[in-house]
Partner chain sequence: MLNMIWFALLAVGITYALFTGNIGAVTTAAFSAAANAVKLSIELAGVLCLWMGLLKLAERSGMVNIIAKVIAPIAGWLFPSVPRDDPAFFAIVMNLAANFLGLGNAATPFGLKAMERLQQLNPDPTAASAPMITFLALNTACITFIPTLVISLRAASGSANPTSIISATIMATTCGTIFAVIFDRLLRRHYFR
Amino acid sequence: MLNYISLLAVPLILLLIPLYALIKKVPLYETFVDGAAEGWTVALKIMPFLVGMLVAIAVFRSSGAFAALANLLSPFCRALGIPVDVLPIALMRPLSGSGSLALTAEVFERYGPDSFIGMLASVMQGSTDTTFYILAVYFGSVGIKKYRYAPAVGLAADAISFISAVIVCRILYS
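Put the chain from that sequence into structure form on its own, the form predicted alone.
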């Protein structure tokens, strides 16, 4: 029954939204075109921030700074009983969601998604955020130039989420 409902969910939504607009006498096509034009404007506005962020991530990884930071923090992780294999994910997640997802896929290939490390990587993906991406793209697109405490608070939240993910996964999956 659930499979049947899930198969019908998207077509029903695609049918009900225009039907609701027709009942409310909303000019459907014009509204759609206005929304698409606004989306294009937003995309053009955030493009420089997005390109800058992607270049910065590429430089960070290509320079060896990413690997050096992971090596520097690995003894600390070992001392706390944190698997070193998830450290690159924790370091990449504030920078890039797709980059951290690629690292999570590598963990899945190496250990399997149902392993402790695979579960931990999954919980980390769900509990942390792309802090610098948010700062660069979203803050930049609305013209916020003085971030003030946002980077520190975002990174603190990421660190707390990472540590919480380790604790929760130790309790649930060990």
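Positions refer to the first chain, counted from 1. We call the rigid core the largest set of C-alpha positions that still match within 1.5 Å between the two forms. In this text, all values refer to a predicted model and were calculated from it rather than measured experimentally. First, how it differs from the form predicted together with the partner chain.
- The rigid segments shift between the two forms, and of the options Ala36, Gly81, Leu22, Pro75 the one at their hinge is Ala36.
- Of the two rigid parts, the smaller turns 19 degrees against the larger between the two forms, judged by C-alpha superposition.
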The other form holds:
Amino acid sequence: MLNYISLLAVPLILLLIPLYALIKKVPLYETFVDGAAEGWTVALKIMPFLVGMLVAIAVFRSSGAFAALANLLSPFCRALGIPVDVLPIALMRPLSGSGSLALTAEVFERYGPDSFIGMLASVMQGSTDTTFYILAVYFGSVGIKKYRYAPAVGLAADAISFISAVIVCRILYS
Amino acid sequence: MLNMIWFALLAVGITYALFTGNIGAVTTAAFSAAANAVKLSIELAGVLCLWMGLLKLAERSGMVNIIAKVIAPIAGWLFPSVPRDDPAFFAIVMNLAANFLGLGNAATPFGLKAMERLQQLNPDPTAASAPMITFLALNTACITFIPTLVISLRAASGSANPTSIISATIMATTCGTIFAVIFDRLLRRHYFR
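Having seen the form predicted alone, please provide the structure of the form predicted together with the partner chain.
After this comes the whole thing, all chains and molecules, with the earlier chain placed first.
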């Protein structure tokens, strides 16, 4: 049922917005093209911010520092009752969506998607978004230089989501 | 803060690579990430054009104002400094709805549109405003009902029941979002007095 809604959402929006505009006698195609022209400008504007963010994350990850950090933190994890295997996902999730998805795929391969670790990895991957991508792209697109407390709120929310994921999975699946 | 995080990622990475003899990999990764970033923004351009075009239709037809009025009570509480029937709310609602449904690439264009409108209301255009940060908090915590990407990955990995994680995801993401809103409130009071 929920999947069905997800599947239908885009086609429905693609139909309803033009339909309403048609009823209101808005010149459909000209207006659409007029708006679409902005898309390109926005894409160009966010490009340098993406380059900066993705390069820094790639350097951190490829150097082996990321894996070392995960190693360093694993004793704390064990103490808190968080399975060590999902720690890299939790650390990667705010930095890179494709990176954490790859780590989730690795967990699936090793433990299976329906194992406790697999379920937990799925919930972690699904319950937050890539905080640094959102900060870089959203603020970059309008030229904001001072982020104020936005990274703090974003990262704290990620941490809470992960802890909640562990607690919820422990209650539901183990 | 972002300046420091950015520098720390680079400095820690490069220092670590120097000591572990991984420095060659760093160079390759940096160049390929730069190229990937450009590829990503070009790919995004197509989707951006599509949704920006639809948004313009929604604006001109007045659909934007109807949605803004419907959500005014909640929006007024979350974004007290934004006028109650502001067009920004349409983009915000569409962005959050896209996130609910796990439609990642539809969420970004609406998010960017919302930022553009919030920037017009921003008294200091170089610094993030309170409503912008609230919006980003909602976005990064990202209340999700259908994590489409994870479900398809689970299915591809041979899960017997790929959608079984939906209820747990809703619970975890709701906790995260509630916390994000509260934390944002507390910090807002501290920064904008």
